[in-house]
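Next comes just one chain, in structure tokens: the form predicted alone.
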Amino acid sequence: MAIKLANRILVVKPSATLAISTRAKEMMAAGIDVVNFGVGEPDFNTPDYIKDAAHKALDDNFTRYTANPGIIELREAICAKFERENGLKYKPNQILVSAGAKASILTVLMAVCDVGDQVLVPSPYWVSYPDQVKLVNAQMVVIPSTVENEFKITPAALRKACEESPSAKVLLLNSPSNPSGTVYNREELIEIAKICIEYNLLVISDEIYERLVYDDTEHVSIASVLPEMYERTVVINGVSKAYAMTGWRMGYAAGPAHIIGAASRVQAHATSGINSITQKASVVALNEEDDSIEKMRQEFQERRNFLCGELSKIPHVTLFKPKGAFYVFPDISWYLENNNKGIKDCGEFCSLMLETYHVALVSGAAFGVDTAVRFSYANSMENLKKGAQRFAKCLEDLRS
């Protein structure tokens, strides 16, 4: 007889974006000329000085265990870091590095929720955030937003979740969010922290995107907007995005030191920490940065520029230029209440698009947001031009 699961892992779903990109990836092993947005990370190279980092970590035969949380090094780094860009100051023992912002982002919720807390979320959320709620036994209680309102959830909406959960824990905030490239400035930060503050909410604020921000856009972390929202925010980054280090897997925590020691002593009995090249070499990626990082955002900005451009030509697709990361999240709607192949929802549609159309888009119903789709942009500029005729030929197809 089988042995039964566990509870928890039974509600779990599998991720929508790497079921996407394996299926195109079979198309593409098929010879078959797919255009795919559904990969979440750059396409750039890891800088060489970075790699270099390695190549002399490696040389220097530093390849043992190191300390739980971190090595001393990176850790100051990061404080650094902090107090450098964001004017927050951190010490050693506030940081805990674990392999990649989703590992931060769970090792946090394991520490601080019990069953049947309840983790406030506003969609469009990142992929993940449903399933890790559920792993730790809390409640996700969703807080909509609309593409009008650029997917920011408002003060109003805050308040009303925060009076109808009443076992209200932990607000998950992600600026610049992935996947609508919203980011919320100082002033809309600022009053979503009085609404902690006042019914006793901790932020974790997801900030990987941080340093992805277009045009004049200023990132702007929710720890440092009121002096009380310090010592109630857990802010999670890393080196994936900013970096293309997607495959080096370093996120980090900072937050309170109890917090950060609790999550800490998860991590002691799960991973007991993360590879010691990497750790190396982040410490050289955030001390030691070169122009490969500034020249690699302007020209995620200009695919932006360029996307967004081809897409608002397609008539009832409504969609905002995003402020930061590197997706695009259109609305569909009109086309899924109007279209001659009674496509009802974002996953059959996205369907058509690859078996049909051979692009590789993500389902909003993913990130909650059943009438939207998900582009990533974090590709070459014919792969751009390619998959936005043929978004639009589709579209097209299913008027007329």
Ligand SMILES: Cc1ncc(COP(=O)(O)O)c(C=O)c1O
Given for the second form:
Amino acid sequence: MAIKLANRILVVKPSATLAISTRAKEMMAAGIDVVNFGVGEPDFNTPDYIKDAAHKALDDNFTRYTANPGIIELREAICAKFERENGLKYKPNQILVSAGAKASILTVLMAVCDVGDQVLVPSPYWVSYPDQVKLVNAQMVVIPSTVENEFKITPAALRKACEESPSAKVLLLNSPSNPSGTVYNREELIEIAKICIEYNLLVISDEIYERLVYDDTEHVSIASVLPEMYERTVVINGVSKAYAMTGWRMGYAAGPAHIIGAASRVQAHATSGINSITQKASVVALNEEDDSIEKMRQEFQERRNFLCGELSKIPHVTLFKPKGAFYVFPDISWYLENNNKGIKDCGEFCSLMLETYHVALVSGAAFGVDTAVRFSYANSMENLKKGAQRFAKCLEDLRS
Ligand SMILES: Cc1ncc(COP(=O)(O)O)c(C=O)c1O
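Form predicted in complex with this ligand, following the form predicted alone:
Now the complete complex, all chains and molecules, led by this one.
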């Protein structure tokens, strides 16, 4: 008889973004010209100055176990980054380095959530949040937003969620947002912060896309907006997105020492910290940044402008021009309500797009909004053009 799995894992779904990418790759391997908008990673190579540091670490035989929360040089480099870029002062014992921001969030959730605690999550949300919340046996409470409000939650919606959630302990905030590209400004964050203080919430603030903001958008960390917020925020960040280092696996959490200490104990019994070479490379990534990082940001901005320009020409598509990250999240409700091909939801629409029009998109349902689809513009201009044309054609065919 097969061994029964833990209840904890039975409720966890496979990642929707990985599923679409896998199918797109299968089709590509079969020789089909698929435009893959499913991927959530920069298409650039890791800059040379970072790779050189990794080579050096290997040549220096820096290959043994390191301190579980991260080597002191790296935690100091992260503290310096917070002071320089966010005006936040942390000490190394307030920093935990983990294998990617994804692991940082899960480790912090494990350290703070008890069975039944409620975690408030604005929607649209990053695909992993619901399953991470389930993995720690907590309960997710979704706070909806609308495209008309740039996919931002309102203070009234947050207050309502707090009123209705007696076990609310954490607000899991993501700005700049994946999938919507929304970026909260300082005033909006102050309003959210006041409610978090009133209802005694910890904010886990996922700022992994901090460096990828466009035009005159400023990234502000909620930890910095009111003095009381510093004590009730854990900031999550890492090198994956801004430094094109997704495969290196380096993310970090910064916050009150007792929370970081607890998360560090979780990690000590799980992984003993991240690989030594990545840590040395990350020190150099943060301390010796060259102009390659800003060039990648500019390239993303151009791609965003191009893709949004193309998508905004399509009738009945509601588009919010993202202010950060590298995704566009157009709403296609009109087409779901007005087509005679029997397409009723975004999942069906994405299957049609992939199988017939050879474009991989991610259904908004994976992000809690079943009327939108996610494009990743971490893609060449040529692909953006081709993919946008195929998307427009599919929608046109649905109308006829
Ligand atoms: C909102 C958000 N948070 C965290 C992560 C995880 O990043 P990392 O590669 O550092 O684990 C991602 C990656 O897609 C993301 O989109």
